[in-house]
Every structure is written in structure tokens, then in C-alpha cells.
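The chain below stands alone and is given in C-alpha cells; this is the form predicted alone.
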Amino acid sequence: MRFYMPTDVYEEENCVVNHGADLAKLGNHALIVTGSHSAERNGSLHDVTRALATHGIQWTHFNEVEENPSVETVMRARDLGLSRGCDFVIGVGGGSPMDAAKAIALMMRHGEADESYLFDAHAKTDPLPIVCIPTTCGTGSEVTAVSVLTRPALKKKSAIPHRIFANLALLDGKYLASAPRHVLANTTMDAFAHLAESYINTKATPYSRMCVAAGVREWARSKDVVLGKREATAEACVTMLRAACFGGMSIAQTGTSLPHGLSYAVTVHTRMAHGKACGFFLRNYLAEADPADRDAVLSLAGFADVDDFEAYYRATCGRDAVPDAVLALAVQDLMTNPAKMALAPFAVDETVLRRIAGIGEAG
């Protein structure tokens, strides 16, 4: 057995601010990636640019990287930041940013190449020096090697083959105090997920299953919050952030399995949010686990049973019609990734494929 996490992980109040000297050890020019907007309402960016100009580090700002980034989007940000200088890059925000962050430091290293090396599975993985600093409490990006892209013109969404790891990683929970309750989530359902496919996965061990309970038991504290029964604390706000770096801490020695191999068809086709394409199979693949598999991770969660999960999906994402055929599509998809399938500890076929998908059943 193995338990690999190379990032350096810092979580406390203020924390970009108080790390400024860990940034400035990095390069000597940074190359900040987000969104278009949430960066700069939550005060995250005002954060970084803050820590960076106290200790005299210059930065490019690139804000164009939409939800589900795409190879084009990366390739841009690549010829920003070479053609400003930059030597490291910083991704800021939820998932979206924290991935093309990771393609963008690796094609920065390999300014001639073309997109295609992003995958390459036998090109060489040799990022600029990275930062991921988390605004929303799901993809647990700062601590996964993973970086999700889409080829818009192939209509696919799939992990590139490089193993790209954050060098450091900054939480401040105060990022989530003005999330929307929708974004809240779509994000904390995509942390469940990880949480669980980690669980319930060929690849765990001991280890990996550590982080998943304690990450599941963080997560559980906050779904009164996700349900609007309660306002998002200060003390909410870093369980959910927390709860999400535990997932990522824990896909990060399993891989995901079945639920996300299925979402990407999902969003590419109907621009679902990742996290609630995610849960709409999470019932479906539970109800196929190990019952004491199953019970272990409900039960954590504070769940009684499958439907009782499915409960809250619907109470918290909405269960969202998607057309069989796009279902049907997310199967084909699947079955041509034997190593995602080989995740899932059972019996793998396309008939359970379309069960846990759940084609034909209403909504």
C-alpha cells in the first residue's frame, strides 16, 4: 500500500496573506488564473494580488476559464503567460480554474508544443511550480493530480494522462461566506461523490479510506446548511472546504468510478453542473455496492438508506430529465474506459451500466 500527497496543505484565516512568502518562493512572476467574476467578489484575487505585491512578485491575470475548461482556453492562458514572462501559476476558484491551472503550468514548460501533448500519455510531465487556492468546497483540485478538460470539437470531457500535483495548496473557508446556495450544492454533492467512489473502489486501502471518513464526517456537519435550514458560518464555510479536501485527498490514491465516468456525457450534452451530474448517479451506484460497503459511507453521512440520500439530491440539486439518450451515450462513453470501469468492485457490464445510469426509469 501507498499514500501519496505531495502538496504542501495550509488551512487557517487568512491564509493567502499569511503565505505570502511561500508564494514569493516560487517565481518571480505569477500567472493568476480564474473565472470571469468569483474570483473577485469573494476577495480571493484581492488576497493573492495583496500577498504577491508585499513581497514585490509581479502577476498576469487571465480571467477567461469557463466551467468545464477547454484545451483552447488552456492553450490561450499558455501564450499569455509565456509571452509575459511568467514562471509559475497560481489557480484560483473551484474546479475549472484549479484544473487548467495544472494544463497551463505543463504547457508553459512546453511552449512549442501543441495541445496535443496535454495527451500525451508519454510525454514528459514537468509543470512550472503551481498554487490552487480552493473558493468552492467540491472538486478537492488542490490536492488531486487530475486535470479535467473538454475538447469541444470531439464533445468529450476527460481527465489528461498527466499527473500533475499542486506544490502548495491554500484554504480559507472565508472564500465560501457569499457562494450562492445552488453553488453550495453542486459543490458539496461533487465532494460526497468523491467521498464516496473512493469508498467504494478496487484502489482502497486503509489510507484512502481514512481521508474518506473524516472528510464524510466534515461533510455531514454542513448539510443543514446546503438544505437553507441554517446560515453558512464561519465554522460551516471551513468544515465544507475541509470536507472537500478530504475527498480530493482521497480520489487522489483511488481515481473516481463509475458516477463521474458517467457525468462527463452528461454536462458536455446538457451543461449540467459537474457536482449534480455526478450525484444523479450516485444513487444508482451505491444501491450496485457492497451493502456493508454502502452502509459505512451512509451512515457517516447521517443517511438511513440509498433513497434517503436521494432525498436530499433532490431536496438540494433537483433531480434535472435527461434524455435517454444522452444516458445511453455516457454508457458507450464508459465502456470504452476499461480502467474506469475497473474502479467499481462489483460486476461491471452494460446492463448495469444502464442500471446505474437509470435509462427508462422517470424522473
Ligand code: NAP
Second form
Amino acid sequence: MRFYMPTDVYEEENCVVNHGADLAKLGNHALIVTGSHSAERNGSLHDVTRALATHGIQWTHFNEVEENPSVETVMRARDLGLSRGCDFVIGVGGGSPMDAAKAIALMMRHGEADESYLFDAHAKTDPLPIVCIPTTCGTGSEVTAVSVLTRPALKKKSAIPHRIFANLALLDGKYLASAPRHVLANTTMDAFAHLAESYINTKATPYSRMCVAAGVREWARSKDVVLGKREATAEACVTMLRAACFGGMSIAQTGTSLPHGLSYAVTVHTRMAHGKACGFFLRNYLAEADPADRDAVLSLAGFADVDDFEAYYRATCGRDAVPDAVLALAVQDLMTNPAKMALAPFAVDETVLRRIAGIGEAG
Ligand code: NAP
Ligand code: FE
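Return one more block: the form predicted together with this ligand, after the form predicted alone shown previously.
Time for the whole complex; same chain goes first.
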């Protein structure tokens, strides 16, 4: 049994500015990787540049990471970083910029390689130093070894085989204060999916379940905020960010399971947000699980049963109709990934996957 968490994690108010010296230890010229707008609006980008300036570190800003980042974006950022002489990477934003930062840090070490390097399971994993600063409360990418990329040419989204942990994660709840409710709803749903899929998982251990239990307890404290019944206070923002981080620590041990595996095709074909797409399959995944495991997760989260959870999903994320043809593609996609299927602690075949996907069920 192993519990491995190599990322140095700090969580506090003004975390980025307070830890400028830790940033400065990682290099002389940072490539800051963000999405198009949010990092400027929520203050995180300003904190990063202020911290770097204080310590005499140069930076170059790449702000073109789209949701569900593509390999093309990673390659463009790699080229920019190399042309400016950057020697470490700071991912600021949701899972998209943080996942992109990990892949960019790897490709910057291999300036001559093409994108196939990213998907080569036998290639060396030796990224430049990486810092992750989350501004959503879902992926936990700041503490996972995973980078999920979209390959538009193949119409596929998948985790790259390289395991890449950030060196440093800096968590400050204040960046969530400006997040609209749908971003909170979708990303907290992702965090819950991580926690539930890690608990109900063949690789679960008492150590990973310690993280899940702590994470679900934190997560449950903000349900009212996501439902719009209570304001997103500073304390609530910290709670949501921490729940997501604990979820990340949980899946760093076990991996995610069937709902995540099914979600990727739905996101690629319908553009459904990641967390909402994972939540889409969660009721039915929980329904298949061993009752003791299922009830442990649901009761910690304050849900009476799977239908109570589903009502929460509908109230927060909304349940969209997904064509059966797309759900069938999701099932086929997952059938090509036996390692992911093996993480479900019950027998899984196409019939079970179709049941979890809800094929044939209306809305
Ligand atoms: P995201 O795709 O990073 O961002 C979603 C949206 O939220 C973007 O429009 C972004 O705007 C905006 N946003 C970010 N922070 C904000 C803030 N503080 N206030 C207002 N808006 C904000 O969303 P995500 O759900 O965090 O990440 C999803 C990605 O992570 C997917 O690709 C998924 O596959 C991956 N993922 C990775 C792991 C892992 O272990 N590594 C786990 C689960 C999921 P801007 O574009 O302007 O920034
Ligand atoms: Fe996820």
C-alpha cells in the first residue's frame, strides 16, 4: 500500500504573494499559462506577476488555453516558452490551464519532439518545474499527476500516459469569489465525482479513503452555496477549493473510474462542461456499487439515496438530454480502455456500461 503526494501544497489567504520566494527557487523566467480572461479578472494573474517581480523573476504570458485544451495549444505554448527562454511553467486557472501547463513543461524539455511524444507511454517524463494555482474548485489538477488533452483530429479527449505532478501548488480561495454559479456547479460536481469514483474503486486503500472522507465532508458544507441558498463567503470558497484538492489527492492514488471514462466522449461531441458530464453518469454508477460503499459516500455528502443525489445534480448542473448515439460512442470509447474499466469494483461489460450511460432512458 502506498500513499504518494510529492506536490508541496500551501493554502492560505494571499498565498501566491506570500510564497514568491518559493516561486523564485524554481527558475529565472516563468511561462505563465492561463485561459483567455478569468485569471485577469479574479486577481490571480496580478498576484503571480507581483510575486515574480518582487523576486526579480521574468515572465512570459500565454493566455490562449481553451477549455479542454488541445495538443495544438500545448505545442504553440511550448514554442513560445522556448523562444523566450522560459525555464519553468506556472499554470493559473481551472483544470484546463493547469493540465496544459504540465504538458507544456514536458514538451519544453523536448524542443525537437512532435506531439506524439505526449502520447508515448515509453518516452521519458522529465518536465521543467511546474507550479499550479487553481481558480476553480473541481479538478484538483494541482495535486494529481494527470494531464487530459483533446486531440481534435481524432475527436478524442484522454489523459496522456505521462505522470506529472506539480512541484508547488498555491491555493487561495479568493480567486473563486468572482466565479459564476455555473462554474461553481460544474466544478464542484467534478470534485464530488473524483471523491466518489476514488472511494468506489478497486485501488482504494484506507489512505486514499481518508482523503475522500475528509474531502466529502468539506464538499458537503458548500452544497447550499452551489444551490444558491447561501452566499459564497470567503470561508465557503476555501471549503470548496479544499474539497477539490482532497479529491485530487484521492484520485492521485486510485485514478478516476467509469463516470470520468464515459464523460470524455460526451464533452467532445456535445461540448458539455467536464464536471457536468461526469455528474451525468454518477447516479447510475453509485446505483451499481456495493451498497455499503455507496451509502458511505452518500451519507457523508448528506444525500439520503441516489435519487436525492440526482435531484441535487439536476438543481445545480441541470440534466441535458444527450443523444443515445453519443452515449453509445462513450461506451465504445470506454470499452477500448480496459485499465479504466478495471477500476470499478464490480463486473463491468457492455451491458453494464450501457446501463450506467442510461442508453434508452429518456432525459
Ligand atoms: P476550465 O476548463 O479550466 O475552465 C472553465 C471556465 O471557467 C473557463 O471559461 C474559465 O475561463 C473559467 N474560470 C476559471 N476560473 C474562474 C474563476 N475563478 N472565475 C470565473 N471563471 C473562471 O474548467 P475546469 O472544470 O476547472 O477544468 C476542466 C478540465 O480539467 C478538463 O479538460 C478536464 O478533463 C480536466 N481535468 C483534469 C483532471 C486532472 O486530474 N488533471 C481532473 C479532472 C478534470 P478562462 O478560460 O477565461 O480562464
Ligand atoms: Fe474530473
